[in-house]
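Single chain ahead, by itself, as structure tokens, in the form predicted on its own.
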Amino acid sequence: MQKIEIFRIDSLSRAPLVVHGYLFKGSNPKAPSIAVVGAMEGNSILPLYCASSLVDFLNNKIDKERIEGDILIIPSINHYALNIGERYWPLDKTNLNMMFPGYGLGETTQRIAQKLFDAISHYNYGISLETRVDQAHCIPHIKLLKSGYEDIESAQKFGFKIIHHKDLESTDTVSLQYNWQLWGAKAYSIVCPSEQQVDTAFSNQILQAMLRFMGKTEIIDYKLFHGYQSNILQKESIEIIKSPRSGIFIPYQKPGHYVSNGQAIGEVVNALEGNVVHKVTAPCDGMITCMFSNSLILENAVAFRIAKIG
């Protein structure tokens, strides 16, 4: 393993902001290579704790001889805001993960986005480790954008639920994916639950998943058991179920687990009152995919999104 860096900036009232790789050199020339990009925003602790354990594996846990291909990994990118648990940049609160491919006369978000992609551009696939944007708590998936470049097939090959086919919005086109797709990589995003506290449960899956998927390429002579036969979701296969109501949100089910039409999911409670003002049904069979991650729902917020069945 190399720990090298892949740029540095210097900043006038901080130390300087310094990112590194993990670098994992392929005993052959001819595998495929992959870069593994974590915490981009300052809220990704399992992003940064998956990528970090990637690391931990590759150097303590394999035969060097088993690394076939190349792999760089890169556990953090936004110091600054993790230091302080800040999602976005904290001097003008941009998203790093809109300023690809980035630009080096630029912002500074701009020529970080520029550093970052110029050390990853090349490698055959890319995964970026992400959280969603919004207050919700979802199952570890598998987001990829329909850009024309995307791979499906391969995306399988991580064994997750679902693979969410996403709508491409205009705002993706500045994103690390769509670049990387864009430049000849295989891409993909893995969204993970956003909870500050690390679940060993989902990491442990999102590890498994990439491991799995490096072993089903050959980036690594390394065999696990199959993970799902992946189920396709587009934006047609996913009910979405709003809180008439504001109050105390109370779940009665969690992301992964099956429910039935008319079964009883969740109740929003009277914050001042205590009484019950409104049962969250479930409008259909099917998996609930994503929750209402904050314990105080307004009117109109998403409480679930179920993934349909037929």
Second form
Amino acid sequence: MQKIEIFRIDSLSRAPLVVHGYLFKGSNPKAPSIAVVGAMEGNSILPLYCASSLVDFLNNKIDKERIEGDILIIPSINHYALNIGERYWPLDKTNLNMMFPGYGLGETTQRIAQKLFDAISHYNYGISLETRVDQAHCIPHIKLLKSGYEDIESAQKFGFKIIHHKDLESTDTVSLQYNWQLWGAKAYSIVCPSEQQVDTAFSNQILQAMLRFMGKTEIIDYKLFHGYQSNILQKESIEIIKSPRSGIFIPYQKPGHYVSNGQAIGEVVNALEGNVVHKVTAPCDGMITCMFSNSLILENAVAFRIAKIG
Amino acid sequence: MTTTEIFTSELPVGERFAIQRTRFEPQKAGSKKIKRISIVSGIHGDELEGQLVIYLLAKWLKENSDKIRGIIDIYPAVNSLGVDTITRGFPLYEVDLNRVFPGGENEFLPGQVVHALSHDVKGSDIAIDIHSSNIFLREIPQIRINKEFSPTTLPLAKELNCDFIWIHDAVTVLEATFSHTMNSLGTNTLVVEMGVGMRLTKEYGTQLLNGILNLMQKEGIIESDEQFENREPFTSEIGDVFYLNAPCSGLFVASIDHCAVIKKGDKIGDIVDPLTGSILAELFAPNKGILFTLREYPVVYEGSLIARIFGENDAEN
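Moving from the form predicted on its own to the form predicted in complex with the partner chain:
The complete assembly is shown below, putting the previous chain first.
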């Protein structure tokens, strides 16, 4: 394993931001290569942990000969945000994942994006570990942008239950995944739950999915049990359940749970008087993919998203 | 004058979030179709210059209600939670509202908010979206126009008594803005940038008020004997915008005033290190022209924008 410096930025008063990547050189020059990018935001605890766990696995838990293709892992881009509990770039609050492919003569975060992209754009496969932008917990899944370059077949190799095949929005065109695809890589976002404490059930699932993918693409000689035959979800497959009242949100069910039409799945309680002001019921049969992540819910906020079945 | 809530959401603990609009209409209803203009500010909660402009406009309209010939809608604080809490994005979600347009009824709450705004403004003949740059940069009063819509918006921009009109190329990510959404829906929409975040610049407020009144007079939305000032702006069509970014991190100390006419090689400022008393970099103008953007917040990282200079296309530049 080589620890390589990806970029360095000085600061007026803080220690320099030095971002490293961990490069595992493959034994087979013909094998495909992969780059994995971890936390780009300060709330990306699982992306950070899953990326660093992958470094540990490749460094300590697998014979070096079984690493066939080059693997580069960059666990964190944004130490400055992680270390002070900020979500985005701490000075100007810009989102690094809206700065790609970057610009070497531009603003600070454009320069960071460019330096990162220069280091990873030539890999055959790319994984961006992310969390949702909105206030929601979700089950781990693949987000694959409809860029025209996406490869849905290879995305199945992770074995996640769900692939969200997402309509392209204008802001997606400056994301890492989109630009990676544009530069010729097969790129995927793994959307991680956004809890601020590590849930090892989720982190294991994500780590195994990355290893399963690397095994199936012959980047490593390592075979895990098969995962799920992924369901491909489009916007139309998802039922949105908004809360018509504000208050304290008490979910009865969690992401990943199957629910039936009419089943009570949560309630909203008056925050000052304690009475239930709204019962949330499932409008269809399906599986909860996401739920509002804050216990204080606003009127009209999306309380649950359910992938419809049946 | 009627004030309406165009979007509301009960907050979890004993409070209500609302976006408010005040409408001014002619005293006597006529039969002919009248024009409608919408003035929007506070999409970014840390930008307050628009609050002053809209206050001055509302005051003028109240005092001159007999001169109103069209519909004037004002929306001073779209991100009202952000305006009151020095928060640029939509609180809780940390989302830039000007990157989630057009939104939708079934989207997350910020998406619902912008959907409600664009739905309400839709049908206006003209919309003006007033911004104050951000807390980092100070801007002279200027209009930003997407080249795609410039045939219809540039003539309107020239009536707004601003100093500079910047016509920029279409950028895909900017399709998620209020102005792109409204222009696409048929409302001629102009973006004003002036002043600096978290502050008011009184002379700019008065300058833009005159521009809005002048535009409304020309469009027949008000009818007044008063002549409103309208200065001749310079436009980016005749030259280029040059950027000056920090070559290193440190504390930026400016050497010149904002909105200065400068020569190539004039000193813009220094980047210094207080800990060692050293100058890390001296910054000079890369071209001659007018400096229309200047760094206001002194802490800089490598790449932070220091200045923008507009210069005409001549041999020296």
